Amino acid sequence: MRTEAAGAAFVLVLLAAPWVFSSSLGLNLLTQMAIAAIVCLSYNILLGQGGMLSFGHAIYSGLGAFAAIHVLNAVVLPVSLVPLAGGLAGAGVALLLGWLTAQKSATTFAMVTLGLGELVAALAWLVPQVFGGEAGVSGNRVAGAAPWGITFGPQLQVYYLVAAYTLVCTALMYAFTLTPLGRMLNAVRDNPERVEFVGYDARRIRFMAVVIAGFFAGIGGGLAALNFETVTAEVLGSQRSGAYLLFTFLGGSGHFFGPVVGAVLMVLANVLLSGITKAWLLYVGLVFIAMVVWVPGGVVSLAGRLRWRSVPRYAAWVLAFAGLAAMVEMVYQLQLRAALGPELRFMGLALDATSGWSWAGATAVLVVGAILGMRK
């Protein structure tokens, strides 16, 4: 029931966040949120369903992307069924790759698909004929036929565009989890031996799950080409894959909406975090760690956990946070913005990384924030 009702209180959101955030850079961040939420779900059928920890899943939506691309150039689909060959790409890398990563699983699987992720992210840069070498490939989503006046030029309507997929792609995706294939997945994470024993062969299911997560996947990936008109071997890389592990976790692997969280969280740290602080990637691995230890639910299970008469508790560590930040900062300062002095704003306050002050002050509120968070 409560997964119906965040699947309901989704679809509200994906219809009716435009008429909010109606200027260009919020319908971009809503595009872009709705394309990592496919891709963040679809990766959540090997993690959290199927227990298969990847290092690799860039490499379906990634490829989706280029094949996406090519296809918009060729002018051989319509606009809107673009995406559909991105998926078709995904699904059959995975059909290749997949029966090499499923055969085993656990940290086995892990460490094929770390080496899966490296091999075709260096390929991609020895083939600049199919990916484009640095400049990578381009396209233009307008060039093609416009029925009903629909160019897919205004941002709005690429982004009803993406949210159509990403209700149909979610839709799908919550369907194949009350499928006997998505139960048995269920099973071969908790005890594949016990599914063995009755008779299923864990492999052949494994084999299936990187399948259908492939495809989806490829469906996010082309959805991306269409959005940002260019594709770059980036999207190969091990950075992008690793944010889908990182912000999927995040969000909470155990809920199917879960990754959904992770995929907001994850655009606006990419979109709006890294442009406050350059020390955006530090703050979300002291985040994730934190989360990995005392919150392994992610952000959905946040909500069962808290209590009002722990409140303090939870400010106090948010001050110790502050703290942190702030000694963070100014040692970002010293080192990496050393030509513009060393004054700067943290907070609305004005810190000099050479003073004594400053470091005691931000010192003082870390441990007064730690001491208080730690009392009973």
Second form
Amino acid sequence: MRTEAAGAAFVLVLLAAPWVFSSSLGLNLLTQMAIAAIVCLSYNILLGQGGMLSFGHAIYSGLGAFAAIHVLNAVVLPVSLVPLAGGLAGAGVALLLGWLTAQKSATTFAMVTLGLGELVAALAWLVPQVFGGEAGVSGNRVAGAAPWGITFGPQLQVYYLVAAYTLVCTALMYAFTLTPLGRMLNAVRDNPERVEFVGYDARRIRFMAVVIAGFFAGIGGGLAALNFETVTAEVLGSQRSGAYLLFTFLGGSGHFFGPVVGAVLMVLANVLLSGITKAWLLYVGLVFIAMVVWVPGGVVSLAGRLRWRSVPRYAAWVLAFAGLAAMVEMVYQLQLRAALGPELRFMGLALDATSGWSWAGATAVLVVGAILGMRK
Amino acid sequence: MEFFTLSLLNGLSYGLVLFMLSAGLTLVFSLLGVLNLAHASFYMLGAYVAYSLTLVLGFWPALLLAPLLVGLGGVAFERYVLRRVHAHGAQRHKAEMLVTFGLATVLGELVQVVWGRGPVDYRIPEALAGPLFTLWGTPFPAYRAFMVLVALGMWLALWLLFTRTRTGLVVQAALTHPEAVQALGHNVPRICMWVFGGGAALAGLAGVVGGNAFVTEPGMAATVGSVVFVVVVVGGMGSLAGALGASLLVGVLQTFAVGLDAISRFAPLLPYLLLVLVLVLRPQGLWGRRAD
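For the form predicted together with its partner chain instead of the form predicted alone, what are the coordinates?
Next comes the full complex, and the chain you just saw is listed first.
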């Protein structure tokens, strides 16, 4: 029931958001969020539904993006169908690699996807004819016929194309969770021995899940190619795979719509948080560790876990985190921005990285916050 | 002949650094069942800490102290973070990998906060800067020989510890029969803590010894990290002999490939191609005993 309500809200937000955030930045962020939502949802087929920790998901989204940009440049498909070419490429590569990765579960799966991810990323640099080397491959989405005057030139038209794909893909992926295969995938996650005993082939179920996830990831990659009109080898890298893992988990891998929340956070962190602080990934990493330890259900599970009497304790930990962040920012100021002098602004406060008072203040905030947080 | 001998020596010494890394990783994995994705980050941390200590105390104290400090960091991480994740039950292994993945992210950034984004000037000690001997006019660096000695010493120490001492037996028993060992009065959680710290210290040692031979920079964990995982899969998960064999194999293979003009372009691919080949032909790994 809660999933259906979340789904209805999702459709509404997806359709109405561009009228609320109509600035060029807002529209850009929304487009990226909708694309990331497809990729994170596809990643969660592996992580949440299948219990497979993949470190190579960018292979499928990235190769999908390259396939799409080449199809776009060849002008053989209407622009609106180009992302499907990305999806087919993602599924095709998954057919090839999934056979290797799905042999084993859990730990070995993680290591093998890590290795294959590096292999594909390294290959991309060796074949500049296909992957464009340093500069990448560019395209122009205003190509071919323009039915009903839709050229995909304006960002709003791209957004609605992305939104349409996001709606359809999300509906299909949700439907997948209800199919017998989707249910068996959960069983393979929870108890592969028992699945084998009942007569199903766990490897085959994992393999099919990898192919399906690869298809949707490829569609996400294809949409990204249309949106940015350029694809570089960076989209295949291990950092990208790591980001999908990190934010899918942060959003919540146990709930169907958790990855959508993760996708929103991913774009916000990549675009907005990275503009505020250079140490943003450090903070994301710390929050991630804290979530794995204390809130394994991710952000979407927070609402259900929140107890009013715990609020002061949470506030104390936020305070401690702010003290730590102040120290990190001061060290950064000394290390990377030494030319700009030791003064910096941190959450509205003027700090001096060379002054003992600033350090004492930050330490005091950290210690007080931690002590209050640890009290029962 | 000249090319062959030198490449072989260089390949073996690179392979032995890989072995120092994969030994720690495979020990922690086979004893605790924890796949530590931050293992290469402990290697990086070892190199950076050794660099800072070298500036103050010189290289030799750093060789001892840096692995110790990194090991203590590992102990603290096990005690205060990883141990809490053990409670996650059936999804335990996934949660462990996730939390160490988070640690790898944090350490990668922390190193950049403290030591900057560029490489640091971590040099080999003066005493070992020269060549040990000269073969066909090409000097063989004394430091390479030193790396080989450290790696072999580590291997011998581990082998003696686990086959010849009481502590080694208790550790091994604690991980296969925790209840029985607990009942005999040993503190099993504390053993797990020290094993994890030991693995981190081994990675730290590899960083102290390898950081100055190669480059100490924020990307070094990523460079070596995935190769080490390849080594562990190729050798056979959890097999120390497999880790040694696969490390030497990957080290020699890659050094030869870099030296041969015809295939030097493909050198970075080789470990991963080896991974695929092994997975297809012998999924349990070259030295692995069982396929699961």
